[in-house]
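There is one chain below, alone, in C-alpha cells, taken in the form predicted alone.
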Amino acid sequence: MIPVAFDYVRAGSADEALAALGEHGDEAKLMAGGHSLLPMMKLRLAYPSVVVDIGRLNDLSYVNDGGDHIAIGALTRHRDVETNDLVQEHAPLLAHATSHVGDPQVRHRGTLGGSLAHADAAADHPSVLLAMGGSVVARSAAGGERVIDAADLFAGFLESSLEPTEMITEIRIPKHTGEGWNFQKFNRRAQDWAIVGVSAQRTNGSAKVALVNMAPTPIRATAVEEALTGGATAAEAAEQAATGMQPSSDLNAGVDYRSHLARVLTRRALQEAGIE
C-alpha cells in the first residue's frame, strides 16, 4: 500500500528535530532507520503529516562508559551495539539479543532508540531493557530532559509514555559484568518476529525476567521472579511464566501454544543464566 501524503523534514541536529516536534506536535513522527514507521505508514496504521528524518544525526550515535552504566546514543545502529566491546563486557545480554534482530541489513540501518520508542511487544529490545533494569533519556525543546525507567516506558499497544514533542536521546543500561544472563527466542524463520521470547538477567543473586510477545505491551514476568525469590527452582518458577499474561492468538500460534512456549523458554533461560 501507499502511505498518505506527508511533508518531509531532514533534521541537521537533535535541536532541529526537537524544534520540528515542538512545532508540529502529534502530527509529526521521527524516522531513523524507518523499519518501524514506514511499514505502519504503508498499512495506514500511522499517517503523520510531517516526517522528521533524524537518520543522519551523528551526535546521537555513541556508546560511552557512564560509570555504573553504559550510555548508548538513541541513533546507535543495532550492528554497532552488537559488536561494541563495552556492551559485550558489561551488558552481554543486550549484545546477544541485538544479534538476533532481523538480518544484517536491518541491523546496519535500524537504531536502538527507534526500536524502544516503537514499544512493540513482539520486539526483542524492550524485553532486554526491562530485564536489565535500564532507562531512557527523553528530551523536548520546551520541557528539557527527563529519565524514564523501563518499567514506565511502555504504556500500551505500540504506545510509549513519550510525549508527542519528546525524543529519546540516550539509553542507559546498568552494568552487569560477570552476571548470568540468557536470551531465548522462538520463531518460524530466522528473521521473523519472535512467537515468544525471553530475556533473563541475574543481578546480585536475584533474577529479572521479561517476555516477548506475551501481552499487548513489553512485560516483566513478575510471577516467575516472585517464585524465584520464594525459593523455587528454575523449573518450578518457569511454570508461572504465563501467569498474568495476555498472549494473542494469530496465524503463527494460539494462546495455549504461546503459554507453553513461555514456560519452556523461561526454564531454559533461567537455567542457562545459572539459576537451577
The other form holds:
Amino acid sequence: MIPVAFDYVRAGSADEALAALGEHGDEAKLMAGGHSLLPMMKLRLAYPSVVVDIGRLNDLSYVNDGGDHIAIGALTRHRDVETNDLVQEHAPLLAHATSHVGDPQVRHRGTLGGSLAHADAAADHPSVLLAMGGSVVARSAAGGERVIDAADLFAGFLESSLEPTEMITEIRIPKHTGEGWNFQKFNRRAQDWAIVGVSAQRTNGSAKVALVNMAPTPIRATAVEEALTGGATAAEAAEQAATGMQPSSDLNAGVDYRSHLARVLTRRALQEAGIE
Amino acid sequence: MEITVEVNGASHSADVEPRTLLVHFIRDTVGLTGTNIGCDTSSCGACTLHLNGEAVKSCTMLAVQADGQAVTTIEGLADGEQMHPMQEAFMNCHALQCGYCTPGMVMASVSLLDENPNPTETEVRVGLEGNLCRCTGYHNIVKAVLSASGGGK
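What about the form predicted in complex with its partner chain, after the form predicted alone?
Let's see the whole complex now, leading with the same chain.
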C-alpha cells in the first residue's frame, strides 16, 4: 500500500514549517514521526496534497524542568519520553503510559506532539494529558502563540482544536512528584490500541480520571471524579465510569462490554493509585 | 526527489517519489530483499531495519525521511562470512522455522540488546512485542536473544 501522491516539503525550522502551513492551509499536513499520519495515508483515509516533514526539528526534541511543570518539546520521541529521568520522577504516569504505546520500533519514531495533535480517542497520550491537567503550546503561521489546556484540545473524532495553520511546539505537564497514579490498558495483542484504557492521577487529595476509547474524543470520567469528591469509595465511584460515555462498537468489543471494561479498569486504576 | 541514503555503509542515491516507502526503496531500488514486507501496516515487524542504529518499521517510513541517514539491513549485520552473534544465536537455538519474520526479528533483537544488554526473559518478550512469528511460538526466539545477551544458560 502506498499513499496518494503528494508534494513533500522538508522543514528546517519551526518557522519554515509554519510558513508552509500558512501557504497551503488545510491542504497540508505536518508529519513528525509519521506513525499516525502515514498509516492513514496508506489506507487512503488521509490524502493531504502537501506533507510538511518536521521530523528533523531537533531543537523541538527536549525535556526541561519548568519549575512547577515539565516542558517537553513536541518532537520528542516516545522512547526519549519514557526513558527520561525528569519525566520518570515528576510525571511517572506519562513515562509509564508512553512505554505502552505501540512497540519499540514505533516508539523510536513516534512523537508526543504528533500523538496529541492526532487527537485519537483510542490513543494513550491524550488520556494522560487530560488526567495530569497538561497543556500544549501552539504556534501559529500568523505569528502568535497560545496555550491550549488539555480540556480544550480534543474537539471531535480525530480532530483537535488546532487551526490548520498552527503547530504544537511544546507540551507542559504539571509536576506530580510522589502522587499516586495508575494506567490501565486492555487490549488483545501487546501492540494494539487499547480496547479501553484508563489514566488516573491523584493531585493534592483529589483525583482526575480519563478514559481511552470510550467516546469519539479522549474524555474525562467526570462522573467518577464527582463521586470521589462526594466521598464514594474507589469501587463505588468506578461504577460511574461509563456514565455519559458514547463508546463505539467494533470487532473487539460492543458498547456493553466496553462499558463493563471501563468500570472494572477504572476500579483497578483508582485502587492501584492508592484510593480506597 | 533526489535522496541519498547510506545503506550498510554504502551510499545510494536515487530519484524517488515522495510517497515511496523506505522498504520499497531498500528492496526495489537498492536491491536488498532480505527485508521482508509482511502486514504492511506496522504491526508484524517483518520489515524492521535500523535507522541510525535504532530498530524502525520500514513500511511506515517514507524513503525521503531517510534521506541523509544511515540504514542497516539484515544483509549488513554479518562481517563477511562471520555471522553477527545474534544470527549465530538464532541458528544455534533453532529460533526460526519458515524464516519470514526472521530478518525483522533479528534486527529488532539487536536493537533490543543495544538498549538493554542484559534483559530478563520478560524484558525480551516485551521488547519483541512489535514482531510477530507464526511458527515458533516465540520460545526459541526468546532463548536465542537471551543466549546472545549472555543471559541464557
